[in-house]
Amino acid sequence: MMRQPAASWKTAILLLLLSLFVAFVAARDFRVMNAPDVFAPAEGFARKMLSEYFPPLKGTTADTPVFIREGKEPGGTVLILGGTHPVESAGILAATLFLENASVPRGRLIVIPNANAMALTHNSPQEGHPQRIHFALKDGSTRVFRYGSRATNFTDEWPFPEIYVHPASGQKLSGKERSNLNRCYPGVPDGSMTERLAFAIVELIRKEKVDLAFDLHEASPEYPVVNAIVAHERSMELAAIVTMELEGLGIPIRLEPSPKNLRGLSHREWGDSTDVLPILMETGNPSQGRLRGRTDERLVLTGEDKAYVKAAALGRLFIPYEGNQLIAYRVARHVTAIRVFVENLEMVRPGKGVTLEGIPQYEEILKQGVEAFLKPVPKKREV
């Protein structure tokens, strides 16, 4: 029996050590995804946890911060939900701008920046997404937001069934949709983790008697329902008023009715299960599309993609596209639409108006960027 040369053993040991080093670095990098995003709420916001509305969430990765600010004058209650799908960054950032800038003289404002915290702890396999995006502030500090995944982390939602049967309707979907928060409403108190999360959010809407609720999303430019408002029939009157006002401001936006036979989505189930006026909004984001090239932080922030330039020239897109879709533009659309909705709430719910001040205007966000309205965060502690 021939003895293997010593050089081969040295090579094997070297490769083993190298593999262990790579595994260590990768594990450390992915472990950072479990560290929660840090926010700097404006003065007057109280911090709660979603588990206060549904105690079984306490101590789980589904629990997430809920920020509430109550005005001196009585009025209605508005809920802003970002992060249903954490890869749709404009939703998280728009919610954050309200959290960090809004004062509320009348009524109440509730903000949940990271609705599906479980989806923020990992990336989508094979999508090549960045783990986080960065914004440089004027004081020299940097705000960091995790990019996450569209779906709940597999460690929280496993195994998937081959077919997901929506509990409230019996509608059949792909098994992986059970990990999609926006297919699980109105939720199940003893269901999967994503179903429990959905149940907790609906419980919050019920217990806080929310009048108007927003679920903020982004969609690919080739998707028909993009740069759009999707409204439950109870919300349609208000949504029509807002759509016309936005058009007058030079912000074209589609108005889509919530399909009654498409179940599990916020714009349908919130309205059917509670007295709230539900609104889902979509902005156009090339990093969500199938035509995109390299998916990195630059694409998320700028929306610049050569393939989409060609697709626009061929008339294949459902948004105007001239080479980019800046994050500032996408956030500005969300923020401005919410502001207009809130300004008109009193028209459809007398006595339930809400007044918000300190919110940046559309042109201000476009000119100064999102980073101009993000606050420096306290060091070494979560707010």
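Numbering follows the first chain given and starts at 1. Every value quoted in this text rests on a predicted model; they were computed, and no experiment measured them. By rigid core we mean the largest C-alpha set that fits within 1.5 Å across both forms. First, how it differs from the form predicted together with the partner chain.
For Ile13, the Cα coordinates differ by 2 angstroms or more between these two forms after the core has been superposed.
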Second form
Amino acid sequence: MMRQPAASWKTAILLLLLSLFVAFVAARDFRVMNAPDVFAPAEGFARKMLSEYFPPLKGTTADTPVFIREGKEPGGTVLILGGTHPVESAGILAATLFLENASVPRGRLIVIPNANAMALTHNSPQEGHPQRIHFALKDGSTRVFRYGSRATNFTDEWPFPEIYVHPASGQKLSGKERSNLNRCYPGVPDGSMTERLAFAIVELIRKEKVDLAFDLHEASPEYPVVNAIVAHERSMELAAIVTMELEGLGIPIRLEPSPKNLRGLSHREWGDSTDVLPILMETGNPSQGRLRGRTDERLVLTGEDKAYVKAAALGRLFIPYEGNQLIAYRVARHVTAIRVFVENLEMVRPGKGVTLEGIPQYEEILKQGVEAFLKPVPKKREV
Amino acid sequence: MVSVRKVFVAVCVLLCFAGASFAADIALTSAGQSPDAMMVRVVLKKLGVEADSDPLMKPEGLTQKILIVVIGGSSKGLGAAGIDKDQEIARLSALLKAAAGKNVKILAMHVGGEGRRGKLSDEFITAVAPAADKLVVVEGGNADGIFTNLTKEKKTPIHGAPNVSGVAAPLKEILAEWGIPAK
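Compare with the form predicted on its own: the form predicted together with the partner chain:
The next block holds the full complex; its first chain is the one shown before.
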């Protein structure tokens, strides 16, 4: 038997140690995504957990904070959902702006900033996405928001089926769509983790008798349903009023009906399963698109991408693109649209109006940036 | 004793008259199933004008004096209605033919501007615009002259508007001309 040279043993040990080191760093990086984002709710918001509406969710990774503010005067109830897809940061940030700035003299406001908490604990593989985005506040502190994935973490939703059969309709989709919250409504109480989460959100809408509910998204500029409102037929009249008002404010927005035969989405299933007026909104975000170049925090915050400049020149985009899509612009669109919807709610649901105050105006967000309306939070992350 | 049959016929006749007296003077439909027709309905409401709105209106349902057709193609809308582009064009052709046969005035509207143009919408524009008695087109919708070209022969008046809210003024003017007062 031949003896191995001493050098080869040393190399093997060195490589083994190096592998362990890389595994340790990667694991630590992966684990740190589990630390929840911290919010600074405006005075008067009560903090609950989604599991209070569907107890089997308690103690699971799907459970997520629900913030409720009740006005002195009775009225309707509005729900704002951010983070259905945590790669769509404008949705999370718009929900956060309401949570951290709104006062509610009439009616109730419910905010869920991290709807799919299980999709915030990882990044989409092979997309080169950043893990976090940062905002420098005036007081010198920094607000950090995780940049997760469109889908539930594999550790919560594994294995994927080959084909996802939507339980309520029998609609067949790619297996990975079972980890997409916005394909799982109205949810299943004993289904997969994402289906249970969807069920819990519908339970909340039902139990809190929500009148108007928003699901905030972003889409790639080359996708036709972008800078858009998608409305269930019950919400269509209100959405038409809002579309016209937004146009008057210089915010053109496309209005699309919720297809009856595309199942599992919030704008369809919330409306079919409850009495709510469901609204889904999309802004244009180049970091979502397939034409993008380097995908880093800068791209998420600025939307500046030379490939999109070329695509715009070729007429391939569904948004006006002049070199950027700033996060402030994307958030301002969502915030202003929600404000206009809420202002007109009384018109279609008499006696169920909601009054919101303290919400930044469109121009204010554009000029001062999102960071001007985020509140400082303690450095230690909430667990 | 009055037979049950006679009572039934009398009730039916009464219901027919009741239906006729409650029908609005305006019928509102979509050409392409985009939600733009809903926006025109909101504008009509603001003008205090009642309209019988049915995005899938059929010729037999047309009993009004004026037919407003709001043009704008939406693949989501067609999907939601469970029809395809060709079925929608066939419905519109039959409806426009019935309107012409019944001397119903036809107002075609395109309120979506440049954003509601494209291959799908253009097919509906081509199907509807030549049959219109008047048109209202929001800025950008006629930038390439599609409406002008399609109505050149008939010399159909085209009223412009800056945006969808701005269609209220030409709409009010046209309806007044056709005998429907608005606020």
